[in-house]
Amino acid sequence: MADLLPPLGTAQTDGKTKVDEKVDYSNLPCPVPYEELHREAIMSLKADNFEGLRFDFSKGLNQKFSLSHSVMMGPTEVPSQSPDTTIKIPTAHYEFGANYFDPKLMLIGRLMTDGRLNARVKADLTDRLVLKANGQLTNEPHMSHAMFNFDYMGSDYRAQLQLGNSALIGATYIQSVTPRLSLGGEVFWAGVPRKSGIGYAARYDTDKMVATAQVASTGTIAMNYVQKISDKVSLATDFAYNYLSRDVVASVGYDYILRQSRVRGKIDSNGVASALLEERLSMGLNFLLSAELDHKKKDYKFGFGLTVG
């Protein structure tokens, strides 16, 4: 009879474990921002690959203010009549930047030799309300734009209001429904082209994995999954489908962090393979090596660069 009944101590321990695992829905964590739902997959699958020569230099003038200089030499792709043909024109650009960082204020400006001026602002209006603004001025007609975002962070939710030129109005909301699962939605209205849209998203994350799904009335269906093998190794995959244009693409990639370097790469269903190596040569000096191979279009891109500061 004693063998058929569990020990009293074990039963009490199991009961205590179940009580401890009970979810406190009044104390859920704050979810990630709606626009950062796919940030882990983007980190692995959307590396900043480039072609040609790239040199970046930054110098801090004091604890809050710094200047940056960037030189980029490489071809620029222009549209062609054939989708399988790529036309490249040799170009070179210089970019001057100024940065101001404060715990409650961030200002970033960039000026390029082609006349483009980019600016970004992030200001903490209160402990929970943040203003984000970005804009671009250019010589090209109808290419200048500006966008203002007001982000509010609650205890277990985030909300955002977006205002932009061309009478663009948008809003997003994301809510934690369990400690692991968050659900959200978005809506926008563009006055000049007179278009509107609505979308929904879900995100599930643990210490070892992150899975997200997003669907929008514009025809986009996006899903991705990231598996954290260890603190230094991650594997990622994504799937994107547009049910209006019938375009579909899937990719798989990796992110490997070594003691002195970081390697990221991917290959997609179109046969495009890419990789980016970031090697720290010494304190404040990094070497970049980028490659992208598109066998279908016979388009091969290679680049190397240095980052100082």
Contents of the next structure:
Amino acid sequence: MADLLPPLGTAQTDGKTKVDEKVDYSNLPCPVPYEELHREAIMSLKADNFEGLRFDFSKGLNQKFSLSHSVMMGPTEVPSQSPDTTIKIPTAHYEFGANYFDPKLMLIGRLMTDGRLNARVKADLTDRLVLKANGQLTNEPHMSHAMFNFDYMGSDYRAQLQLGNSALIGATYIQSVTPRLSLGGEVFWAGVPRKSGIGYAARYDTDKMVATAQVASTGTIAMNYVQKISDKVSLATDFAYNYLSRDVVASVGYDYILRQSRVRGKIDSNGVASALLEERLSMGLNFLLSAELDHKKKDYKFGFGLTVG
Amino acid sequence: MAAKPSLKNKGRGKGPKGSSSSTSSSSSSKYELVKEWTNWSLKKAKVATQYGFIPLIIIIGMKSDPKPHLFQLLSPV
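Can you return the structure of this protein in the form predicted together with the partner chain rather than the form predicted on its own?
And the full complex, kicking off with our chain again.
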């Protein structure tokens, strides 16, 4: 019996050294951008639930150029004085959009009937430097925002500089430390409410799971974990704590990607359960159903929509 | 008649002040001018972007290959 044990032990260690390759620290992969650190969790847990009717018609004129028309009818929330009641005002609007997609230049513009323009520009200035600009321009004075980002992509790191209107400056940096772990940090300074902040983030991902954590001096601590159970199913969970305002939220969600449809849902520790169904009725025709039940505030939102093209 | 004495006062008051702190007042007024110019140009840029961004995308799109027709732009199908 004692003779059997050592040969088994050596066979196992041989198998293990074959599987664990030597990590080449000079050739690490480029990490995900800092603002997309928790993108897998956002897909399940922060799906865009809407209320009312939504109709999107998108017409492609070209490989690169397309126009879109969308109609949205439904109540929109207005911030109210007391946190218990929500004031909803029924509105209807039409939005015209134009998109241009090129490998080097992407332009997206959306114009509403009340004059609000939502513009996004992404231009590759060089191989590694990307300029992104984002703006919401309104007719009301002092309600417009614009933000410019300069992203530099290195071999195993990414750096970003952000400039926004009303004197907002921010910088983020993220670096791959091992093939699976990346660490990053951010710094920002806002001119109008004179405050500055610093934050750190970490992301660990394998083929089957992704775990991220973020800490910021604005008081937020957020951690999330996504497990990819198969090609079709993934589950996510999220925990957010604000140590300045003492808010805690934990949520659990799922994302089922099936052949003809995609269902995403989540349930929250604030008593909010929500789900979003996107079903492909035929080529280019998608049907959307959205529901969000807030049991604590007794606010129930249901929406349906159709996307063509 | 009331305006004249105030103007004279202004002239007298400015004289000694102006000579001693001419550089600081000119630099502060330069800063004010630069701020005013940037505010004016940002306002004009905002109006230009609001009116011109979507037409710019449409012009760039209509010039890309293969060139779409004007009819395709306007028809709802």
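All of these numbers come straight from a predicted model, not from anything done at the bench. Residue numbers count along the first chain shown, from 1. In this text, the rigid core denotes the largest set of C-alpha atoms whose superposition between the two forms falls within 1.5 Å.
Put the two forms on the same core and the Cα of D207 is off by less than 2 Å between the two forms. Once the rigid core is used as the reference frame, the Cα position of S230 differs between the two forms by less than 2 Å. Residue displacement note: P141 has its CA displaced by at least 2 Å between the two forms (rigid core superposed).
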